[in-house]
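One chain is shown next in structure tokens, namely the form predicted alone.
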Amino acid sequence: MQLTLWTYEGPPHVGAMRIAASMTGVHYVLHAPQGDTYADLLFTMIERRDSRPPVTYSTFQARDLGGDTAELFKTAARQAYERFRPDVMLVGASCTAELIQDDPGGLARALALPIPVVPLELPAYQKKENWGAAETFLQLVRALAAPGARAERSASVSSRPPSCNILGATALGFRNRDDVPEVRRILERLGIEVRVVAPLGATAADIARLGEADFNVVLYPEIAQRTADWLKRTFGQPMTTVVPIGVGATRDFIAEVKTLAGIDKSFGREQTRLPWYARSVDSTYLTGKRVFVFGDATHAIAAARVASRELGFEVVGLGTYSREFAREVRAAAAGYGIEALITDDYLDVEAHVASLQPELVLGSQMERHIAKRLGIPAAVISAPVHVQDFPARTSPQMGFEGANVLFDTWVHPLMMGLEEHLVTMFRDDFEFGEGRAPSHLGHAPAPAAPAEVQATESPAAAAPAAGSPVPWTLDAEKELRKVPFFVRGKARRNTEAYAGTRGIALITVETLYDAKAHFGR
């Protein structure tokens, strides 16, 4: 076991509570110590959930050890019930409750209650949050889905439109809340029913509906998969491959529905304006950066993909943390020539980022402070997030208008560094200082004479950035504030690298350009 500050998923049991908080109905009696309630927070603060998520813990504390903690938990189911009367019961306990070896399972079967009981297993020391959330998914599937409702699909298949089930959104989830509804119009417009959306938003009888519909779409293949295969052998359904990330992939997505539901429907107009912005000159200018691209499995690789295909970047590093696709991700990485980054330790992530240099960072919010730290521009694309990302607005990332969205949030970045740029590099011009009132006014002061600034080869009188060993002038400094802001960083670590190998005790203007040149053969 290693001990971290920051961790890109929880134990399998705050993947159980993201199930149950998806849905309406369905509450968790989770037996854990007094401690392991934290999990509240990341749904009520995090998500800014207007209510609680639906669980009950048996909160059992020391001193209860030593005595009977099996009746603590029944306890707590029974009460659970009696107040919230739901319609499933999610039972299991936590990674700390694990140690004590109860059973919840068998603890609620022999309290009989009136209503499904699904116990769950989730080994707290092998698996994670994802994992948790899957498993959860699958077992409350294999409980509810009613046999009958296969019958039921072939009965009508004749008299009606095809049919789907959209699968994987979940609460907590990157951008789920906004992704189904783009989904669902881009199925609607085809003339697709939707059947069933789960979890987000299901109730236990739509659960029962899952095989009445003819196909399964899985958004997020680490809450979906798992599910989706379990229904094609019970149900005989089958499943969507592509996840609908970036204008290309939302077209293979639109071809591979069309197949699945036997229809050669038109989708009409594109509402989408990522291509032509992609080719405008601004985005020109952009073309060829370096991207280092982090996160979960789905959003990693089709992050990489819009990238590369769609905004001309090019792909210097792929990663997740999501080890069960770990697989998938070696084969997208083995694409742009590059071998993927496997790993959940946030500390190997960013002594990539610092070792590939890249000059914009698509991650998670770790991925974010990283790239703070290391002073390169950066934007969330997966889980984990923190507050502001779930903003009030709508903000997909799937389908043509979560084409625009990633458009605005990955390119706008370094926009503002160019801006940025600009600012500073005519902040000491004499039409454009700080002094100076707006030019349209036709009142502004005669402009001030502007300050001379000396030429010098000693040290700069402020300190030299940390970490550096080789002081700068003053007047490299101000050389180093004309390079664009969202490479100035790695200009800076460049040229003390080439000054710290060379020997060099004070880096000047010429060591600047020297240094450039170096580095630009």
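Because the structure is predicted, anything quoted here is derived from the model rather than measured. For the two forms, the rigid core is made up of the largest set of C-alpha atoms that agree within 1.5 Å on superposition. Residue numbers count along the first chain shown, from 1. Compared with the form predicted in complex with the partner chain:
Once both forms are overlaid on the rigid core, the distance between the two CA positions of R492 between the two forms is 2 angstroms or more. The rigid-core alignment places the CA of T501 2 Å or more apart between the two forms. Superposition of the core reveals a Cα shift of 2 Å or more for E477 between the two forms.
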The other form holds:
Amino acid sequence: MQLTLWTYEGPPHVGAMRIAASMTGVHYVLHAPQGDTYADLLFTMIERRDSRPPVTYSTFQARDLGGDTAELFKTAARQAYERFRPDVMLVGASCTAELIQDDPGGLARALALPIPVVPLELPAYQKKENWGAAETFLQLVRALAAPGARAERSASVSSRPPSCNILGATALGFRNRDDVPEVRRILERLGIEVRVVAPLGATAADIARLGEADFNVVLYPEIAQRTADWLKRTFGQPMTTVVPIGVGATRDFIAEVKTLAGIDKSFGREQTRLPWYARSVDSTYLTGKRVFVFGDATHAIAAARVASRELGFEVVGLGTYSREFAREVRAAAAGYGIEALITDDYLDVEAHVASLQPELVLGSQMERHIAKRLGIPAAVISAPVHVQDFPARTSPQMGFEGANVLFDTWVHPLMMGLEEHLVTMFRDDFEFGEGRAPSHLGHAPAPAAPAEVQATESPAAAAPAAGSPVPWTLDAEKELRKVPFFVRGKARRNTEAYAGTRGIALITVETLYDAKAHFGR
Amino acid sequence: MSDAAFLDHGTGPGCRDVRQERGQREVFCGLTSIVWMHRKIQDAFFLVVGSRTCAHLVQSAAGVMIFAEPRFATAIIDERDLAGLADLDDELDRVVGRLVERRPDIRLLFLVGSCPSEVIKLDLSRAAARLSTRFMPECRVLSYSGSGIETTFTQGEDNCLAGLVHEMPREAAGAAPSLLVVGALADVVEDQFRTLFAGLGIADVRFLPPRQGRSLPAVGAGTRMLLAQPYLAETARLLEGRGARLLPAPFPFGAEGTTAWLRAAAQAFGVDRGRFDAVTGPGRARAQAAVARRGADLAGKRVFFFPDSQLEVPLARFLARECGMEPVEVGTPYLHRQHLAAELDMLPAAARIVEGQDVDLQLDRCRAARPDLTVCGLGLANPLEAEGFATKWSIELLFSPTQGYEQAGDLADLFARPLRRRALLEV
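Would you generate the structure of this protein in the form predicted in complex with the partner chain, following the form predicted alone above?
After this comes the whole thing, all chains and molecules, with the earlier chain placed first.
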């Protein structure tokens, strides 16, 4: 049993819904009690979808449990077929139906519907949303991908341009909607034909054609890695390994697809401003800003790379809730000399952020919330999604335009260089005051800042920040208050670490400045 | 589903034709009521014992709106619990221990049952008794079911309040009559009613739920109970079992509903007519004026209710009688014929009442009826808007202060706004 205040991922059947809702002609019949229909609002409200997700629920109640819940499921499946006439049907159980063991797959088979029916086994007490989406996509592809497709590819290999599929984009994915056109543009500019994009926007017939392409582009490994592995084993299609988030990764991605496609065409001019913006002098103030990164594995790993190598931040924390990709995230974290945080416990993440006192948090909406409470600037880089993650404008994360978006989104919450200096020089200015937010953000993190000040003053609240902090004299505490709030946490931590390593029992004003000299760049 | 029977009941006062439907529902389960109950009872914490789906549901229904640390959480049952590798009682004790340690300010902890906990027959009442012994007097532990196989949406509040009824102290024998208002109301509404009752000379007014879980009102033979919400079947039944007497009344929506509701109390407490009119007159006039201001937007418009909160019948009555709307269909997940008797009598005869749901059939009827305004849940609202229907998402009707005189105009405005908005937009 796990105590959960907030969860990063829904149950696995929600992942299956995301696959069904991504495609056309696919209908999902879910054996579930009435409350489970809440999941529809994820699509209709968060994503502002203009139609109901293609899901029919059997809606059993307590009084049905002694009776024939299996019959209810069969009726639901039969009526869903008659009403929606899908090309393929997914059938499965939600957590409660899993317990009553009605076997939706067997029941649906008994109906002998004239369409492919794909039974889903999604263990709800073991697995989560992204796994459910990955498994559903894999089972759909296994059921529908036509074995003949590969033969067709071999037959026409010389007469056609190189081709690929784009795999992994789904409904409710973080900016997937805008990433796909961006990546497609890159591929087409290289003269590579995009055969199928799946699951987002695909039909059952598209899935059947997957084997015709020369290789697969895996945009989101959480969703598409297992399917791409299967396609490789079955059709011999190689796949990409680089996710094109950031300028460097996009260049690597271009190099990788050129190899896979066997072409040597120049990409030409990159429509990117990030490299210049990062070099322009006003970006100097970004140097070494301490950043905490958390999200799904794909976005977290990519964000850490961009933060570190393209914006000159220091990555002080990196983690993921995608346990399936813990190994990859651990390896990435090791590259920054830190240990990865692998957890789906929101409270662990909160404690970690509080102890690191970063200057910028890059995470999901949940980390944005943590950062807001701690008075730290934040930007959102990953699902779980919020209605704000579906902006009206095009806002990709991938490709060169995606990198431009990252620059704006991550730098915007920070205080700009000259302003930061002025605040440092004139911190007693009555209009600056304590905890002043960047002026262009109006009221943004300011209301939370006093809480941060209080927290650092109360030993109990500060306790998570350090194992056993060395006590401070009153004067030293006062002096620390003169340090601008956005680096105060760092100053406190550095001073305590300095005192700790030197066996100093009480921190004085002297210790504070000794530590400053010691750590000073 | 669609071939399931629907029955027509006989006609008569409070007993009109009701179509019953059985099929796919598009209604939240009772866990959702935690979203407002945890704000209402400020020293209470709600711990759902369920699956990841339960956690995701409460978070999805509430998370977008609540940014303070919530006073609700989920103890997620996992594989080890189901396989018997972990003792469920021990696990629950451990989770509750961690929670109480983290939130020492909690005085009342609800263990909330869910579909999975019901299906595996986890006895939460026994667990609550055990944990209460451990944490009393600092924290009392109670349990109720919010499971989707047993409750819809607002029935979660009913079960929660029913759980509190057992804990209410017994009123001393021979105590003077007191008024108990049952059902969560916005604090501001509660305060307004308190003032009105004081004006009427009804001094001893108590509310269930109280704002602090540790100060439960007493109940006994002198208790006269007025339901503020139409979905409190079980709570009312248990209160009657403890001696309280139900004052039948319409629900306090609009000038008319609020007046009739207050009058039920006034009559039970022997308030004379002159005083009643003097005290309620100004509020009533304000409410009528405020509703009239929105009247132009609503008059003559046809409204279609999908089932959601069980507020549908009283709301349809308000829209029909005070706003001049024509209810085409009034869907409700469950219809309590006795508590809604007065409401049903006031509803226009032409309004089709449907209890239960088959969402696909209902969508067919809605499309055929082409109402001017459709009231529905979050899963249906945007799709219907995209089909050209003006919609009012019904959850807002629960999350906004809507009862009483001073809110009557706001209530009308909640329905008028989607229509006004459509008229405003040029693109």
